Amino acid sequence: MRDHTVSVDWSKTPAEITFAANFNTAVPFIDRHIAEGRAGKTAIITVGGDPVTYGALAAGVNRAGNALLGAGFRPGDRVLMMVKDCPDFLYLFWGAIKAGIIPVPINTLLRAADYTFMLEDSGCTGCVYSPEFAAEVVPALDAADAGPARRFPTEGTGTTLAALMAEAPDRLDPAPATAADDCFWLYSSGTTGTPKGAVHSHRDIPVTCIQYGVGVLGMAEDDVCFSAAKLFFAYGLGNGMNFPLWVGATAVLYPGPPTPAAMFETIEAHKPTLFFGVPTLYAALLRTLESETPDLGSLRLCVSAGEALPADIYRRWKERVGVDILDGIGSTEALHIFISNYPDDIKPGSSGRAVPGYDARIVGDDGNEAATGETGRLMIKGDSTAGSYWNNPEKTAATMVGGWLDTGDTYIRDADGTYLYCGRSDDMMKVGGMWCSPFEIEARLVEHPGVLEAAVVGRPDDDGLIKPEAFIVLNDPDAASLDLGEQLREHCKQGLAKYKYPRWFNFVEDLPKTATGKIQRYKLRQ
């Protein structure tokens, strides 16, 4: 094989992927499109900005890689990125990879203390940030022990990424690498505490694109992808950048917060064929659709991940919009979705079946594989999984076990081979001596017309026995009352095993979540 190429044998199930011995993943994602004649095709549409062609993208990537090298970064160095969804993100991410530097995209919604931790934990050489985030990033840089000397915003005055790129050449030879070499990091979203840096290799991105982007979603060059989920975490990185770049499609980027109004306006204006969101957003979009009728006719498929999608939200969306939502589960460590519903095989309320190229099994407390219909910890194996956590051998040993990744999620596998989410393993509760899934109760609660979102945790009663407690976000906050709490209690009793109904109801404005939309139930237990 020629250098930096990927061979895919679709005659095999799953598709067999072979990488060249010398493989820098920036080449097939950036340079390949110029060789294949896409230089003039639009690669990126940024809401509020100018479109970027594949030719301009390749030049920007080369300039960014040269700018980093010229600023003193060396192959193997880490560069932290607190960058909004815009072309600069792509220039910096792929430019670093092509130059042999390791990009580390960071959640742009964090606070200075979080950034300080990651700056210190990563041992990074430098940091690049969008000016909008300077109020949190700059204090973190100043507070970090041995903070990086190389620090600059993407634009503005003085030394900026834009200024460095303007002086840098637009040609760059790819740094030598192998498919198994370290390529980029992603910090976990901190569902249960301190984030961990998952170390990903050059092969990981193409594997997710081939097995899920093409194999499940059927993506092609004429698709237009719009992801409400941001580029800084694994789900958004695949949806909004990796998948469209792999097939030569177009990505629509929205730099601001994903409000229902902004999402609908963007869909109407730019006509995406694929839309990616999280359950919380789909619930909010459905509420808006009760009074508005945006044109969503361009959509052929919608995707949900981050938290399990309640069956009721799927059914309401299908009835109102006429388009399926494919729910699935992925993780930072696996880079994208590894269990999913399929366009021709949807089971509402389930995560679906294993994506081609991934193996899944459910393990009980005794370490043995659980029987069909029994709960256990979900373990997965696939070629996109991170090999380790940076600087954390204990967590690495506990999570990456004999080639399997312990997801930390509790699941049931049905007789038909579909996987049903029961909650994070840390969130499961024993009620009356029987295991109880918070997600099952939450899914029943959101079926009530007055409920927008719900989260359930275990709470000891006066006798010290664990019972379910519910936190409810209402469609109409003014409707909160004791009577509504009683209605919801009866609603649960009628649809669930009798011991599973919540004993307490708390009506709140919002629920604590990670950037990926996962409910942080541990904060509700505090």
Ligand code: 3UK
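Could the form predicted together with this ligand be shown next, to go alongside the form predicted on its own?
Below you will find a single chain and nothing else.
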């Protein structure tokens, strides 16, 4: 096989995927399109920006790779990316990979303290950020121990990525690599709030594109993808970048917050065929659709992931918009969706069936496979899973066992092979599809001078979607008031990523605890 090629045998189930011995994944995703005659085709449409062709994308990727090498990054070094959804994200991500540098896209909604942790934990050589995020990123860089000297805003004044790219050559040879070599990382939040860097290899992206993007969604060159979920999220990275680049389709990027108005305007203006969101967004879109009638006629299929999609939201969307939403479960460690509903086979309220290429099993408390209809922990195995967490042998050993990935989710498998989500096995919550640790919110709450103790649990809102609820023991029980609840809400919004604030506050006399003093959160859940 020629260098950097992938072959897929679709006559087998699951499709058999073979990689060239020398395989840098940037080549099939970027350069291949030039060889296949797509140089003039639009690869990226950015709302508020200029379209980018496959030819311009390939040149930008080469320039960004050369810019990083010229700035002192060496193969194997990490570059942290706090970059909004825009063409720079693609130039940087693929330019790094092509040059053998490891890109690490980071959630841009986080706070300085989160970034400081990741800057230190990753041992990165530098970081590139959109100027919009400077207020949290720059203090984090200043605070990080041995903080990386190399820091570049994408644009603006001084030494920016744009300035470095303008001077860099637009030709770059791919760094030698194998399908199993480290390629990029994604941080995933842990129970204690310290994120873990999942190390992904060159094979992982093509595997998700082939097995889920083409295999389940039936993606093809004439699709136009629009992902409300951002590229920094493994879900968005697949939907909004990897899948369209794999099949030579077009991606629509929206750089700002995904408000219903912005989503509908973008769909009307750019006519995507596929739309990807989290359940909370579908609920918000449905509320807007009560009073507005945007033209959503371009959509052939919608996808939901990040947390369970309530059956009611699926039904209301289908009735109002006339298009299915496919719910599927994925994870940062697996890179994308491994259990999913299918276009011709949807069971509302379930996660669907295993995606070909992934094995799933449900393990009971005794360590044996749970019987049909019984709950247990969901374990999965597949060719896109991260092999380890960076610098964290304990977490690696606990989560990645003999090629199986412990999802930490409780599931039931039905007689027909459908998987039903029954909640987390730990206290972690998904809020708007993003991780939320009760411990982190509790720690923020007790920083308030009025708070003696706090416990946080997940509570379903009117749409059946989980949001944080706080139970507070005050230093002065008589101080309880609506106004104090409002103050605590602000206090959380200030110190935490904005989606993490508690939506309900209860003032209580004490918290239920075990004999050893551990909070019994299950007693607080309704």
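Since this is a predicted model, take the numbers as computed values, not measurements. Residue numbers count along the first chain shown, from 1. Definition used throughout: the rigid core is the maximal C-alpha set that superposes within 1.5 Å between two forms.
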Comparing the forms between these two forms, identify which of D426, I45, G76, D365 marks the hinge between the two rigid parts. D426
Rounded to the nearest whole degree, how much does the smaller rigid part turn between these two forms? 137
Core-aligned CA shift between these two forms for N506 (Å): 7.3
